[in-house]
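One chain follows as structure tokens, the form predicted alone.
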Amino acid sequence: MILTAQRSNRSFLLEWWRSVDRVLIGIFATLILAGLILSLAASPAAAAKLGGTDPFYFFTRHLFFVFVGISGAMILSMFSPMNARRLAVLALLGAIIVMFALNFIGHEVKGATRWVKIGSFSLQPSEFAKPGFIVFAAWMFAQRKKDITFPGIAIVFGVYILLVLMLLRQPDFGQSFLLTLCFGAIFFFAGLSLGWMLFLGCVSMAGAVVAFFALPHVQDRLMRFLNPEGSDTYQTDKALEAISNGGIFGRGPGEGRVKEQLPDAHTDFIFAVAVEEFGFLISLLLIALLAALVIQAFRKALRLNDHFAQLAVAGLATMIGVQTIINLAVNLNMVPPKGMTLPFISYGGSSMLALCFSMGLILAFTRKRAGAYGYGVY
């Protein structure tokens, strides 16, 4: 009996390995490895700023989240599309419940209540709300395509507005902005009418205006970006200094100096650390890897037969791509600071776990199954 079970397990793993997209796994693993290397480079400086005795404090924690995230992604990739969808919707519901409870159990950092304290770790539920909402929206739009009378659009809009209101209450304008862009992308992919797109655009513009006048920190960041003279632009100035210091080949691993003065060098500004220590060429390779991940996911989505899986994969890939663009734009001082990590690279437990969760969903939805792909592909 034990021998039969072992053979069955080997057979299951072999079937999974044959059906999963190994290109996506390879890019994913390479990005994770790059993130570990950069975390190792930035951790001592970040720990020193906090007066810690362990120079690799942040690297150790980053390694823990990577292990948990990869394990979860690989397990999730073995799920059927239906079960993966159910788990994503449950993640969305759980995130909404926790976000609602933040007023009572939330942990405040720098004036924002976005986290729940669990022992020595902090969990940010909004990170999990994004992939959960994307999968939920894809499901609703797919159901509406099957039945035109199904109120999928109204349901999705209701959940979207609820999420944005909860994010602005924290406040977290950056995440609400990213969620809106991803929602608009799914709308576009679903082929919905121009009227709905215009409606979403008007809602977004109205929300941006309200956020500007109602949230002082949003107004402050935008005004500092538009009028940097006489404003506190220390972080972006230091990031640009690090990037200019790196040159083509960089100063060498561990030789960067700006990270010692940059408060968020291991999180939002990890790209600046990468350029200073490893140079412009290696940094371009990092960007190319992130672009390749998004492009490969879109390639798989275009060939899927299931409308829901198409929308879900395209939406999740858009989320990773847009988050990458925003982070790079902040590092290059092209947009106001958003407090957003570089996917799979930056330190940040909630972000790493949520991105690995998203990757697991993509792998689950894109696995080869009978009838899953068109053009004669199985």
Contents of the next structure:
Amino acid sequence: MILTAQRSNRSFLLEWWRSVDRVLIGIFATLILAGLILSLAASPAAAAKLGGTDPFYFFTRHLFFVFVGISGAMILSMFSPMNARRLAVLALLGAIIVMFALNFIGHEVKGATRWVKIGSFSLQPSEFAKPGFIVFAAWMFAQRKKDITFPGIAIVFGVYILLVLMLLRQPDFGQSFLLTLCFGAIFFFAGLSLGWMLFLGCVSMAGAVVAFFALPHVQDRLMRFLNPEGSDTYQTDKALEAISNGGIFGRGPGEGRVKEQLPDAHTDFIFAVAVEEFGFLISLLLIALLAALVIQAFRKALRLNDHFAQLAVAGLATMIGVQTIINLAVNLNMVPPKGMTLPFISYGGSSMLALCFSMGLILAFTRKRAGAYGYGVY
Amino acid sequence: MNDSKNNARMARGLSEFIPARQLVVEDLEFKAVREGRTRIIIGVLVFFGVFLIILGRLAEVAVWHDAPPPYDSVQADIKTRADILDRNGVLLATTLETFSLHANSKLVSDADHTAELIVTVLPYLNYDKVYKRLTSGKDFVWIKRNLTPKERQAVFELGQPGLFFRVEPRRVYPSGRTAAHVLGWTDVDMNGAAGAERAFETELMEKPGSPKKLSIDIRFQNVLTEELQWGMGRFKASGAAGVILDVQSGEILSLVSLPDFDPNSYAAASPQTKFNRATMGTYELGSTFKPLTMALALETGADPNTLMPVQNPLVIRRKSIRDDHKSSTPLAMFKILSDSSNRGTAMYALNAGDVAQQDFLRKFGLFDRVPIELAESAAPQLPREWQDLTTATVSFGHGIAVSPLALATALSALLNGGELIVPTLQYRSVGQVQPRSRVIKPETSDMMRDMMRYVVTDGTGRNADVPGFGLMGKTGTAEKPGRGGYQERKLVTSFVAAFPHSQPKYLIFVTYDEPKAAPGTYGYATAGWNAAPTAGQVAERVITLTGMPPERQLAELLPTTTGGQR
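Would you mind generating the form predicted together with its partner chain now that we have the form predicted alone?
Whole complex next, starting from this chain.
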């Protein structure tokens, strides 16, 4: 207290700059920039395929979302942890309401009702539900630790089941999977007993089995992944072709060819485009950056004293990390296609905004403040 | 928290009882954070592990793999197709790589200028059409397919952006029109669409390395085409067809249909020229049918020396059967055939009966389509009902329409010792089993050889003779059916020739559609004046090509002889 009082310049922005984690901001900005560069490579091909006259149709929109996303993240990072938590819970509530409303106003794309149309943009509320839910779960668990009588687990479970049911209804198996994994991770970080972990594992296993039999498109995708012969694995085949074309040094910027045949070159398969043009070494750097973001967030979580902030940051980092891993695994044909973007890199309005929102939350929770850091101090 | 307060509390702790609730809360929060840290470290380690697995997989796909194929290689996509050869190994069809010019109109900077330049090096292209394509706004437009290497180089040297080449296979027929109907053609995607290309599609595609040998002899094909073409011009015929058969093996040595087309540019050819008259066209071929009726008579026990009353009118169902060469005396079988008497032939058929006649013709395959490999093989047009008048007209080749190849095949069986052969377009090596079935007795066949030799020495086929080679033959002149009966001025003339007499090997069948009288034919347009000399010319040239030795004149063996003069 005495030390902070001695700072000469107390302007709000400078105060923010001193307290925020600048390493995270640096990695975040680099990733966004890399995404824009890759969007320049991949999105004109995608725009041409859709028969648009403007080759920069997707790039312009990408730029717009990046601008809105970064601004939002920066503003959010200035919030106090308490206010940030409130906002996250509000986002969760809003997302649940909109997802419920989707049944009536939803906009169907590729056989799934995940989008709500606002003007020329379509938003996917489930993207915002994920960070909201993670923060909410962290809050509930932390609260329960403080007060053993608080029914935190029951509340979180209720919200989780509600969310998963709504996601499966859309249907969105990939997001349900991601949500379940994040939920499990927070559960784990929150130090809940092995019995609970086992129970959650069984529930998700059962859920996956039910989804497999109840949802034809999930079954179809999995069967296609398991027996590629005689089925249409066009996108993953093309992605693998692009990656192996790239080799160590890549074909060179703009020299990629497979992107012209990849329908989702600018979204789910941007990584394949990146490897084809920039090669193994640069893509290694890209993965390293994404890993560094996740690890840095974990490092901050490790040192945080506030149990809620620790769980929330670890949970959000888990979400970004798992999403990265799933996307890369899909690009490398290690898991069946999921419809998941590469965080901060892929084109996709909702995903970009939601990830920036998550980033803003992480920044807000990890800001230096009195008593936030340090081992064993209480 | 305040240091002094803390100190105070700790001091109190040593001396007083500490309130339990406060301690529990503080301890639990610390315990949770500490345990959370341990678990987060586990989580981070798991992450590291998975990231490493992903990196390993990335390295596997991107680095440790076979060298990526170069982008420009279109070669892999080229469909290969076996060459087609004639029986002596002459190349009839092959596949070449050509360059197809296409453009990405979005990359063309100056469409007007580019189009102008393209037209200067490819003058057969239309400027407006090229310009229209270059300004179409599409990524991919064809400008011209199948350019030669020279043309490609010329376009390449224009140095205009937005123009691209694609290597495309193209089927090429070095013999051009000569064997057009035999070979057929392939469509743009290299699928056999007609002729041998279609008939042997599977074989050509499955074994692209081993060329397909046809039974065709391109030299014979050339001779037959040339002579028919010359005759078509001389007699102003609307069409012509010809077949050369090996009567022993059934191999088709030559198959010609005129007017013809160039299979190298089949798309530009009119449908009439693509029509194969030799196998697909069916005609009432007239008197060339008569040898079959003679064989029928002999097989059913007729005596060739019995005189038939051909001088008397023959009226069946109020139709009078007329003869071109009227005879005032009764004639025997040899003379009936050599003078081509309709009355005599009809009498033989009526004596044999309609059932025997139908069975006989069916045995010779004349009631079915010829079982050759070509898809272009027409079924005959048979009489709807078979009365005594039908028996009479069919006996001299009217009222039944068959393809020239069908009749040539049937006539082969009369001369080769009495066995029906299966005509084929595939080369048959010596010693290969040849499907044959006996249809008449060998003695009948011997008699037929002599009888058809007599037609050339003493009858309507004199104009076909080739001295020294014992040519056998038969003319056929038929009026074409039209509205309200047969048309006297529209004829189909044909001639069948076979040689050598001692052991027939080659059978030549030629036919003209609507030939006219020409200078030197004394106003006649009948087969003896057009089809017969053409067949003779073809026979002479084929004999020269084969180097066949001349054989003894058989004229002295025959009962009435005047010698085989042309």
